[in-house]
Every structure is written in structure tokens, then in C-alpha cells.
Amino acid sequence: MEERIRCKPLRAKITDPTTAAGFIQNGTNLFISGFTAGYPKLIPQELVRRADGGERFKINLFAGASTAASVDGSLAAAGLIQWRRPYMSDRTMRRMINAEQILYKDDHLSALSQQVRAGNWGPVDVTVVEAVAISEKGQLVPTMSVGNTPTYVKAADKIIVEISTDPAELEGIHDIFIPEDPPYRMPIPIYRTADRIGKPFIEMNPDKVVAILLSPETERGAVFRDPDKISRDIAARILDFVEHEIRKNRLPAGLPWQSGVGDVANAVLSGFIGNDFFLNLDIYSEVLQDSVLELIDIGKVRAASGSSLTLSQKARSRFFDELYRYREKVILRPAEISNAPEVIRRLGVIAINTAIEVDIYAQVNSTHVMGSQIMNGIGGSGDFMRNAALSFVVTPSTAKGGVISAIVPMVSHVDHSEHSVGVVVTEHGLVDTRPLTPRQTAEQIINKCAHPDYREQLREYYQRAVRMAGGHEPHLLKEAFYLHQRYLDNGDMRVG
């Protein structure tokens, strides 16, 4: 353990979960590491144990983004969460947020750390962070994510560290840089994906550490399905379009790629594997998945920058076995750097993000079902879509086994307006909205992206809206959600 906790005075802080969790009481603002990976394991278990034993208390939980069912789900089910920010995707927590049993505020991920440093989220009473090591001077070496942890550690009154069994060789993969806050903020000096601008550890005041836990818990790997035909078709359309734009000199070659989380995202990156046009890829994203390792393995990636590595169990094992090789290509940064609008725009990122539904004018709903029931947070999609050199929005053309069209007359909730959307893609087709008027966009999305079973309904709505309402973006507001109503009439409004 001396190799993991190299700061000798801190070894006296090693304790058990019960003692450590004693610093967390009713009303505590609890800030934890975790950005789809790298979340604490022992403290959440201990808090649930206390609740199961009859103790009644509530905490306000702030993470980097989503965690896992063992954190968000377990704490929510135990009735322990008063407030939760920012992004979440847990089924139990989702249900309780929609029932107003948990207070929730969704946020753009790039803006969080600055808000915390400004005190806008209240005092950082306790920060719990997972790490692989503590240096001689008390600096933290994170595990598989960075997220907002550097700011949470900096602002914390008390710090609890869970030392993970993940390989200590992760040291060196992180690039920790906290920008100045306004006014007079200096530029973030990233000009290429591979640029390292910070330190390989998180600065920490050892005097704030109140407990250190030796955690035997390992992270469960993510579960990714093999790309289905729909995902492969969407991926092929994106790659064909970008290649075409480059060949026509409308898009520079060599721009970095960002891809959101999920099966379509993995399919897009996997599509590079057998593609001879795209070589020497740069990936500037927030979450790196299995397909990134596959591309590194075949020599197609120059650099892959993100805020976390969310890998399947098989990919985690491969990554740890060959860390010496992957560490040359992979960089993990704070979310305010991986998602920085300034950097995204400077690098000219090509962004790919998913939607729940897209309307005929290319407005996007990525968070809510039927406009009211939250499915997940907005995450970093807004950071990338609004600032990308080219922004793709992807979705299968139907949902719930074909019962509802994902292309609708008007989205029931707007996360991304038409002004942030470049290209809309489904398995049936692709529409580049950039050179089109709203009416031209509507006609093409209906004809190319909508499922054939729904095109006539959408066409009929649009044509009546043109005749009866007119205007720049014709709508019949009382009728705009008739496809959503059909969904309700089928009695399938379950969320989660």
C-alpha cells in the first residue's frame, strides 16, 4: 500500500467505510467523482446500509455525469437523495425524479466546474473521489475518469479517498488543467488533440483529507451490443457523407471526431475499421468506448482525448493488460476541457449525438419522453453540437418496435434547436440542413429520414400547415403532437 499512498502522513487516515461515511450527515452536499466510470464504490454502499438500518437522512448528490446503478440507483431506492445534479441515466432515479421525489436540474457539462468554483451550487461539504494513488505531495491520481473531480477536490471542505485496485500504471494518462475563471480568462492552449497542457494528477490539500479507504471493489464493465443493421446503416451514411464533403473540398481532412455514448456511437467509430479513406484519426470526445481501443489496435488513431473511458469488461481487461501502449494515445481531461466550447470550435470537431425524436424542422429532443418525463440528462451533447464544425443528429426512424415515429411534426421538448443541427440521419436517409430553408428541410426530412409508414401522415400535416398557417416554419399548434397522442392512445407511456 506504500506504493499507492506515497504521502506518509496520509496513511494514518486509512479507516473503514463506517467511520468515513460518518462525515456525511443529513443535508450534506456530497460531491463525488465519476463520469460514467471512476465513481466511488464503498461510501454509497455504507450510506445505503445506514438507511437500511433505520437512519433517516437526505443528501444532495453532485457527480460529474452518470454513475452506475450501484450509486445513483441504490441511493435513490434507499430514499437518500434530496437533490441530484447534473447528468443521470439511472432507471430508478429517473422514475423518482419524474415523481418529484428527487429534485433534479439538468446542466450543460462544460459549465459545471466554473459554477461550483463560483459557489453557485452551495458549499462543497464532502468530496468522495476514487483514485489509484496519492503522490508524495498528496496529489491524486484518478482512475478511469476525470469529470469535474479536480474542481470538487479543490473546493471541498472534507475529502474522502477510495483507493482502487485499478492498475497504478494509469498514472500518466491524465491531463489535469483548471482554467482561470472570468474575468480575464486566458485561452485554453489546446491546438491539437494530442496536446497536453496540465499535470498528470489532481492537486489536493492533504489537510482536507479526513478518511482513506482501501477499496476491493472493481467496476462493472459497460454492456455494449454488437451494432445492429440500423446502427450500421446510420454509421455508413455518416462516413459516406463526410468522405464526400472532404473530396468536394467543403470540409478539411483530418478534423477530430466526437461521438456520444451508445450503440450507434460505437457503430460509427467501428465503421472506420474497414474504411481505407479515414486514416490517422483524432478523437476529441467526452466518453471513449470500446471502439476507440479497436482503432488504436489497428493503428488508425493518432490521439484519443476524453474525460472518461467507459469500456466493456473484455475491453477493460485488454486496456489494463496493455496500458503501456494505450497510454501513448489516450488522454483523460476534466470535463470543462473535454467539453470546452472554445476548444471544440478551434479544433473543428465533427460531432455525432443521438436524439429521442427530431421534428420536421430539425429541432431535437434528446432528454424527455412526451415532453414531460425525463429519460436522461442533456450531457455534453449541447457543448459539442453548438460548436462543432459539422454536427450530426442520429436516431432510428421509429421507437417502441415501430409504434411511434421518431420523426415528428414538432418535438415535445427542445434540447437542441435547428440552429445547432447540421445533418439529420436515420437508417432511411440523411438530410444536410445547412443549405436549406426550414420548409425545404421539412420536405427532405419527411421524404428521406422518416420511416415509410409515417411519411404520408407527416406530409399531410406539413401540407395543411403550409395552407392554413403559412409563415417561415408552418405549424398547426393544436395538431402538432398528433403522433404523440397516437402513442398515448396505444397505452404505452411507460418510461424506464
Given for the second form:
Protein chains: 2
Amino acid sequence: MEERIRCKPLRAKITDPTTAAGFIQNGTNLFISGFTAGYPKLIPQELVRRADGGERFKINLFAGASTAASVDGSLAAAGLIQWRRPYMSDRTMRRMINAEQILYKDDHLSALSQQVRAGNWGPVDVTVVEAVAISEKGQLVPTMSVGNTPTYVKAADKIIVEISTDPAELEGIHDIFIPEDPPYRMPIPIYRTADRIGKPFIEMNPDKVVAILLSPETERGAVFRDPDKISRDIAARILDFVEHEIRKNRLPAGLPWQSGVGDVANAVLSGFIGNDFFLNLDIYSEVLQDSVLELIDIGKVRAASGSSLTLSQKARSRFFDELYRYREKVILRPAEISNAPEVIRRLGVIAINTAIEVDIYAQVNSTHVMGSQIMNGIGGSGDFMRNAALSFVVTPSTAKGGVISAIVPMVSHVDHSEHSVGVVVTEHGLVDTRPLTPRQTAEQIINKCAHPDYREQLREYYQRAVRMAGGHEPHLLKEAFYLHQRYLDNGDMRVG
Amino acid sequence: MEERIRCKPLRAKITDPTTAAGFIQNGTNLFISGFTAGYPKLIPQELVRRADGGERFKINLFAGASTAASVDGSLAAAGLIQWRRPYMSDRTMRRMINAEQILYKDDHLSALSQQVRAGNWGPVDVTVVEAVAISEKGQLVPTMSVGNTPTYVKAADKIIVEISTDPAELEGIHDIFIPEDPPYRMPIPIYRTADRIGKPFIEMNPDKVVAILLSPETERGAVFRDPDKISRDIAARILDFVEHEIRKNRLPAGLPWQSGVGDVANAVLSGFIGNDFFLNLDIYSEVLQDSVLELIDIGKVRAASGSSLTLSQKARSRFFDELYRYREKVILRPAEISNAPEVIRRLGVIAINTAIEVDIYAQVNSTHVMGSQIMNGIGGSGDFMRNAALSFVVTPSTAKGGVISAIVPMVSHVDHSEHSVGVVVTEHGLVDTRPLTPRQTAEQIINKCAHPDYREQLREYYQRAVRMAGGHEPHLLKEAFYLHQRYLDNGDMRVG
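What about the form predicted in complex with another copy of the chain, after the form predicted alone?
Then the entire complex follows, led off by the chain already shown.
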């Protein structure tokens, strides 16, 4: 392990977790690597150990996006977190955020590194990074994600590095480019998905390194379910529609694809496997999942760009075994580049993102259950949806075995307005809202996307709203949430 | 006038409005110049004349943004419009859109030209453009706006030109650049507000010109009110805040400014006049109004870039009289460039946009009154708010003499989610939401931004929501619109 620290003077900084974590005290702004993958393992454990030992302290925790139960979950449960930004997906942390026991602010991921460099998040007291190596000149080679790490390292007062056992051959997969800050700066020079514009490592001032840990911990793989019928149906509808648009000459061929995080999104990319219209794919996305490896294996990927690789245990082994081959196709970038509006719009990405609920006018809720309770966060969905050449919002038509309709009269929280939505898809149907008025959209979403169990009552609401309120987007403010309210009262949105 | 058609063969196309309008028939997709200013005058009149004469026909009308009562209003009143895109602000048209008598789809303005080029809006049957001149090679010099005109001309089957009496010296003020379309294209090469990247005219295929009209009509100036105390208070708060952030080193100096359309926005820029901290302004905006000329007059403007100049009658005369001087500072660009997310983000624009209402969690309604009735449209507000380095949402705290609170528990329609909002400002106060959780935002917006008449009941709702619903953004779905409902029932949101 020690030979991975090629900058020999830094080897003197190798120490134990207790000593390293000593730099983190009550009130520390702690910035960590991690963007679904690639988070530090030892320092969080040690902080929890201190809390378990009775020490009372709070930190402000900033990562690239979500981490894992072993970080977000454990630190939250130990009562150690005052503030957390910008995205999480942990059950315990979620509960505490919803109780305002942890302060949380959810933001478009593309915008954050710049805010940190501008000092808007306060001083970067300590940055903890997971890396596979430190170069001769003290540059860092990260593990399976980049996220905001380059900026967190650049802005840090003190840096702690956890050297991971992930293969050192990851070196070369990353493309690190920190743009300048406004008002005087040049374009982000990515013109094709495959373009590399930066360096294969993160620049680091070795003088700021206060501790290096040799970490025996390996990351637990993500858990994906095999695509179920609903996901496969949604995927098939999307691919059919895009093929149709290309054949009709309404969409250029060769646009890159983005697909959000999770099972449905993973299923959509898997849908390309048996498809013989789409042959040579560019993927310009945020989180790359198992399906990307499968597509590489069958020779369908020209380039896959993202800010992290989040793989199941099995895919992870395969990836590490044949890294020499995957590395030619995969590029890991900072989140401000993977999610850059400039690049997404320039390339004309086809974006596919999931929703908690969509309303009849195609307003989208990605974050809040029943309007109040945050689920995870907006993540990069806004970066992609707003700037895509074509934007799909996908959701199974119901949740919780049918007692919740994902198509509602009015969403209980809006993250993406109708103006950023192109096509709405459920397993029942697809509506291209782009050439429709809001009223036409409502009729079609009710008739095509809603679950048949809910169509009648949605139609009844819509028709009454047209009659009684009128307007461009007829709504009855007194009843707009009647489905939600029925669920809150009875545990079932259906007429009982 | 005829000498303005420097491409002599085209002079043979000079004709009368009746003949020219003959190319427009039932079902024609009619694309016109116009982006608050610079719309054609004669053809709309002639179409109305035909309708008045008993001819029954419908057209689909596409402009850059809003036009004027003489276009949108008259054509709507004559029952001539089937479809209208993408933005309007006319009273008659609004009424008919809200009754679905005119089909309307409101979109982010930055995204539209590309959709038209992709064929998503159907064939461009006829394009009517107002111009001050046609060059020797048949290129068009537009009048006071650019909007989507370059693309409408490029994609047109047939072109009709109205030669305006606006001064020919407008030649040189425009900067026309049509970006390529995805997936293979290069950056938009604007690195500074003042950069010119295109040509001073719109490329046109002279073979497509079917008619040229010599128009005696001059445009009626816009009507601005002198800034009232509320607007001046809002303006002062914004300038104070930005100065403070720059002094604290949390915001770089020299960021360009954008200010939305209307009186409050105009007042904000006027606020710079007596201010001695901001000396050398870049304005990277959409619609330039009177205040920009005043700032040029006192030597405070380095460059002012927009897609149109919408001036009062008085400012218009001044502008035309000293065009030689203003032309050095003002650049008129296509809307897809003035509003380009890529450029707005690169330059780090400070954006100021108005709202119909803002809720306690800083969700913003820019378009729909009481959730159903559209006012104008989203226009470019989303392009700027989402991509700004710092985004202000401004509104007087009440409307209609106090019976409507612009700060509500939940907005009745969402155009911009909290994630795209930086700072909320009313005449009563300013809240920087960026470092706050939603609950902290709610407390501050209620205490600082809401009108004192409404604070108590907003506080009562919020506290009850915290207690009864909890969550990251506590809401009582049953009551979230109780202020709106009270207004709908009683004509007053106040407890009565």
C-alpha cells in the first residue's frame, strides 16, 4: 500500500485513524469525497467511535452527493451532523433531516463547486479524500467518483487522504478540470462525450496534507434489482419513441444519453442490449451503473462519461478484472463538468429522469413525499432535464402496491416545471407534451399515463376544474390535493 | 425608402399589403419578427382587415416573444389565431388563451430556435420580418429586436419583409449568430458581455422573398411608470446587498447584470444612477429598457447586450437622435444567445426577475394567477434564474392595494423551484436563502419579506405545518392555498 504514495515525503504523514480524526473537532466544516461511490471509510468510523465513547461534538458534512449507510447513516445516527449538503439517500439521515435534527439544503449539483470556491459555504476546514494513489508530485488519484473533490481539495485548509485498496489501475480513468470562476472565463472545451480536457489526477498542495491512512476497507457494492416488467415497459416505450423521432427526422441521430440513478434508470440503459437500432452509444451522464458495463461488453458504447461508477458487487469485480478494457470507454469527471448545463445543451443530451409524482400538467415532484417529507434531493435531475435536447420523466404509474397514484391533479411539491419536461412515461403510456397546450397535456396524461384505477377520478377533477376555474391550467385550489389528502387520511388514494 | 433595399433585384418584390398577405391563408404557420419590439405592422393589419371583411381563416402565430396590441391583440380579437407561441402579454389574447380559444404553449425562450430548426414546430410556411434595410447580397438588417428572427428567416418557405422607417443607422447594432445544432457543435464564443461573435445582419435567401412592403408605420413606444417608492426600496436593497457581498469577498466584482421586463426591473437598473459603488456596468440581459440609456448617458455602461430594445416614446427619440453614440454600447442578439444558459453561467450574471407570488419556501410563481389563469408566460426568467451566479426574485409584498399577499404559504403554480432562487426581496426586506434550510427560509421570509398585515397568519400556518405535518418543507395540503381560497371567496386574502 505504502508504495502507492509515490510522493515519498508524504509517507511520513501515514498515521492511524484516531490521530487523523483528531483534526476534526466540534464545529469543523468537513468536506469529503464521495458521489454515491468513492467516499472515505476510516474517518467516519473513527468519528462514530469517538461519539460512542461519549465525546459530544457536531460537524458540518459536505460530500459530492450521497455516500453510504456507513457514512451518512452512521454519522447521522451518532448525532454528529449539524449541517449536510448537498444530497443524501440514507434512511436515518433522511428521518433526521425531516425532523430538522440535521440541517439540509438541497441544490442543483452542477452549481456547487463554484459556490464552495466563492466561499459561500464557509471555510473548508478539513477535506477527507479516498484515493488509490498519490503521484510523485503529490497529486491525488481518486477512486470510483470525482464529484466535488477537486474543489474540496483545492479549497482545503487541511487534507486527510485514505489510500484505498481499489486497483491502482484506476489511474487514467479520471478527467479533472476545474473551470475558472466568473466573470472572466473560457468555455468548457468538451465537444464530444469522449473528450478529455483535464488531468488524470487532482492537484493537491502536499503541505496541506495532515494525515494519510492506509485503508483496508473495500466499498460495498450497490444493490440493483433486475429490471421488472414495469421498468422494461418504460424502457421499451422510450427507445421506440426516440427511434421513431429519429426516423421521422425530428431528432438527429447520435445524441448522447443520460439516465438518472436507480432501478428504472438502469433498466432503460439495459433496454439497449437487445435493440438493434441504437448501435454506437455516447453516454453523457452523472452516475454510471451496471448497465453501462453490459453495454460496453457487447460493443455498444463509444464513450461513457459520468461523475461516478456505482456498481453492484458482481459488476465491480468484473470491472476491476478488466479495467484495462473498460478504462478506454469510461471517463469520470467533476460533477460541475458531468452536469454542466453548457455541455449538456451543447451535446444535446437525451435525458431520462425519474419522479416521485407527475401532475396532469406535467409539473414534476422529484423530492418530497406528500409535499413535506424529503426523500433524497434534486441531485442532477434539474441540470439534465432543463438542458436536454429531449427530456423524459419516468415513473411507474402507482406506488406502494397501487394505493398511491404517481399521476396526480397537482404535485404536492414542484422541482421541475412543465417547461423543462418533454415526454412523460409510465408503463401504461407515453405523452410527448412538447406540442400540446396544458389542457391537451392533461387529457393525454390522464388517458395514457395514469393507472386505469385512477383515470376516472383524475378526469372528473380535470373536467370540473375546466368548468369551475377555467384558465390555461385549470385547477381547483380547494381540491388540488384531494388524492394526497385521501392517502393521508385513509392510506389509499383510491375511492374507498 | 426604396434605396434601403440595396439588393436591387429584390425591389421588384415591392408590393402592397393585400398582395403580400395573400401568401397567408387558412392553416398557415406564420412566423414573425418581434421580441417586445420590432414586430411587423402592415401584415397583421391586413389580416385583420380580411377578417373584418368576412373571410374566415386561422393561422398559427409564432413570434420571438410578445408583440403589441396591434399584433397579438388585434389578431386575437379578430379570431384569427389557432396557435400562439411562445410568450405574449396582451390582454385580449390572454383572455382567449385562458378560455382555450387560442392554443398556447409557454417555454423557456432560450430553447426555441433550436426546436424550430429541428422541425418540432412544423413547417415554417411564411416568415414576416421588420427590417431597416436589405443589403446588397440580400441580408436583412432588423429593427429594434432580434428574438428568433434569424432562425425563422433561415427555415422559412416564403419571406415577407416590411421595410421600416426606423433609422438605417441601426445597421451594426445587431450581432447575429445562429449556433449549430447538436450533437456536433462548438461553444458559443462569448467571453465578455461586449463580445460580438456574428454578423451585423440576418442571412437570407433572396429567392424566398415573396413580397416587400414599405411601411409608413412607426412603433408606439412602451409605457413605463416612474419608479415608485416600492420599486426604489427593492432596488436599493438589491444594490446594498450586492455591494456588501462584494466587499465581504463572497462575490467577485464585475459580474454582468440582467433585469427582467417591467417597472420594478427598470427601477432596479435606475438605482445605479445615484450609486457610487457600481461604476462600470456590463448588462447581459434580455430586454433592454429606458434605464439602460440613462446609464449609458452618465457613462456607467461598459456594454449592454440583449435581444431587444424596448423604449418609451421619449427614450426612443433620444436613442435615434444619438444612435452613433448608443450603438457603441448596445448589442442586440438572437434570443438563443442573449438567453443562452452556457453564456449566462460562464459570465456569472446577477439576475433580477419579478414574480407574481413567492412562497415561504421560496418556490416562485411567475405565470399563473390563482394557479389557473396565465398572465404572460415564463419568458426568459428561467434561463437567467437557473444559470445566474446570484439570482434575485423580487415582488412588491402585496398586490391590488393589499388584498393579495405576494408571499403565500404555497404558490398556486411553480415556475422556478427553490433550487433556482438565491435571494427573495420585497419592499419590506431581503432574505438570502442560499445558506438556509427550507424551515429557516420560511421563518425569515415571513418575518422580513411578507407585508406586516400577513405575517401573523403566515406564521400561524407555518407553525401548524411544522407541528402537524413536519418534514423538510412542512405543508398542510388541506390548507396550503387557504389565502388564495379566501381571495377567491371574498376578494381579500386578509382575515376579515
